[in-house]
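A lone chain, given as structure tokens: the form predicted alone.
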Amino acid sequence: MLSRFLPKDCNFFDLFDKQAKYAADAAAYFQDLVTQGKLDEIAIQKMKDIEHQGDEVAHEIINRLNKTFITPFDREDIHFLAKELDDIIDMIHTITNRLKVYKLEKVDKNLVEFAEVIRKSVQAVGCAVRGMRNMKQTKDVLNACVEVNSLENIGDFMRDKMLAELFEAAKNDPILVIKWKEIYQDAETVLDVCEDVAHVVESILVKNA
């Protein structure tokens, strides 16, 4: 495997694992926040800290990519994978901020349901990313990618169902409709980005088969 020829101080797989871990941390913390309805300044800062840690790893990947001659797979794929993993964390951070700004601090059963699906999808992304270390053992990686794709489809259905319910229940409060519409759509976007990561991983596997 090409990673055997990489300098020991330039292990991209370790960095991708770090990114995936921070994404999992963000998803798990987001689920806790929306389940408990605790969106105080401490919670917002903690999510911001996770997002900052993810940014630092993404920047480190790009910096090392610019200084490394031999890479485990295509340079473009390394760059794109780092960006998409970072986008997962950024999007979860954005939703958390918007909930605070929009003063949507009460527990919403629909968002709690979405947060659970997001957590599962990000966990599956982590499994796929960790599995890239061994390109010959692709079964678990592909299964994880299939799970991500399945959860994205579930997210599409959930979003449409929730929006239909929202338009009916809050039709006399258009501002509230606009706020929750954006939150639900952003939550589904997180699942879209997870699916983008899965597609990148699948493409890398095909290229290195």
Contents of the next structure:
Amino acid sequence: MLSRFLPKDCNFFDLFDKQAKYAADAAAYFQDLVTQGKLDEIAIQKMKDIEHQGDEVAHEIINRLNKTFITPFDREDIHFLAKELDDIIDMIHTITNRLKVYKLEKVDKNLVEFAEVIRKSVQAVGCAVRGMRNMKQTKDVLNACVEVNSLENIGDFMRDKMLAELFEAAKNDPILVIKWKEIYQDAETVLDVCEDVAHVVESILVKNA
Amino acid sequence: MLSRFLPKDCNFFDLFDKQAKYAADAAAYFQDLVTQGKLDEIAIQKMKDIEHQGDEVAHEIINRLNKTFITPFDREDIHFLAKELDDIIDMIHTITNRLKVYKLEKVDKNLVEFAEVIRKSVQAVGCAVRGMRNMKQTKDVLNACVEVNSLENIGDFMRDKMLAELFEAAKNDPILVIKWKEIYQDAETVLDVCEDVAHVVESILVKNA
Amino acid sequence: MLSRFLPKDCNFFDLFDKQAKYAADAAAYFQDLVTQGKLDEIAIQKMKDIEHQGDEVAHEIINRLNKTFITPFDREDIHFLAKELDDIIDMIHTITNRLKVYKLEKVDKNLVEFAEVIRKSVQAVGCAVRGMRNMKQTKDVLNACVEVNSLENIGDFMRDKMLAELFEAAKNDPILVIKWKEIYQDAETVLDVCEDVAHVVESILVKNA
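Could you switch over to the form predicted in complex with another copy of the chain, since the one displayed so far is the form predicted alone?
Below is the entire complex, every chain and molecule, led by the chain shown above.
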């Protein structure tokens, strides 16, 4: 219980939980959007709002970090964690935005599949982040990290399969290839960033073991 | 006035000003080039020279950092600032080079628009960097940072609009889509990096407040 | 000889040598593959195995770093070096995988040329990394770093030339442009990462001079 060393008004754990919560919101809403093929202005705005809220928490973490002398774990880990959680939300927002800009508004079964893996991974990330509060009970955290790693492997495999199929199916429509190739690669990048978060959480556990 | 604590021959502020100046030179010259559609070998070489000069200042900052015990602000911030200012110049150089390699030598009104926003943003970055010398008079610095953030938002919007139009206008010319899509995304990346610089400058101010 | 200050079971230099060795293995095997146009399942699996072994060394370095109080050089440099060496291997693995996914299985003379430059650069990186053991005999290390920088410049030039030719030669086959453009840019990225490694090694030398 490192958190007891911290003054109440400066609780990094609460802020990270909040940030992980916005990441989970973004991932869940993304799954909704792509499953329903509902990409109107309201949906885009709602995703933008989530991204903006996540951004504010990230800034709050950095600001507090800059004003705080004693931190619950290494300063650079706090910085990196805040940045990476922010990147998860940013990337999900970017994909949503791109679907709109590229006019890819119909349901795509590949992206539905990716959205499910992303939601699971971001959920596991949230579990890992929450678990950092109690660094002596690491089993759940480590399980969550293992899940994030395994979902990243699945994502790699999915992206490769989808790209191979895309190059076949759309070989007469290069513009479509350009658009979906970027979307699938972005979707896999979300899982990469989740894995980076899992690695830093594992690092923090090792250091505080 | 933190700068008085530093020996004259080791002034990081002077070096950062110099680096910001090269970034401003690159942005101004880029605006010239794309406005006049003048991308001959001489222009490419001149941009390469600016990039090379910027590179040398970046290396000098890192070298001095490695040999200096007392720094005017956190070592990692100095490192990050030098790297990001270098990235601004690199990215502008990369775009210029790509225009040549991709034979996109005619004036493009979108890129002219981007070049203007980039020039303004790099100028505001220079203002923020110069302002760090006097960390008690933060108003101008903070205003410059706000401007950089706002120009980044404008850039996001511009890129989205341009990409949507490009996919319509060039739907029968996928090669052209490939080329301009990368250029517009690169142009927006310059503004992202400027925003990163603004964030680190704000961080430095908070820590030294 | 900083290495004598370290307990035998905690030798970062040995681990970095091991990591650099896997990077060299990846680069050499990559050259074999693209020279022979032999991209079957066995080849893909072998490259994946190298990547996996490299990954394990990277994790071991980070784990030991997290458990070690006294390190032979700055903690952040150890972290960065492990990450960048890992990125070299990852990137070579990614390109190999992409060639398979994109069905680019025939010998391409451009990629053969790149593979040779990559092999040389990764070899020089290995030489620089090995040389860090003895920070007083820096001549070989600095020579290796100069070679890495010069190979990166050559790579930039090669990529530009290859892209310009590709846009001409395949102007009626945009799908082919999409595929090879990404491969050539990835190949050049390997050289960029090698250059980053060279820079951090130079930094470490300066700090410990």
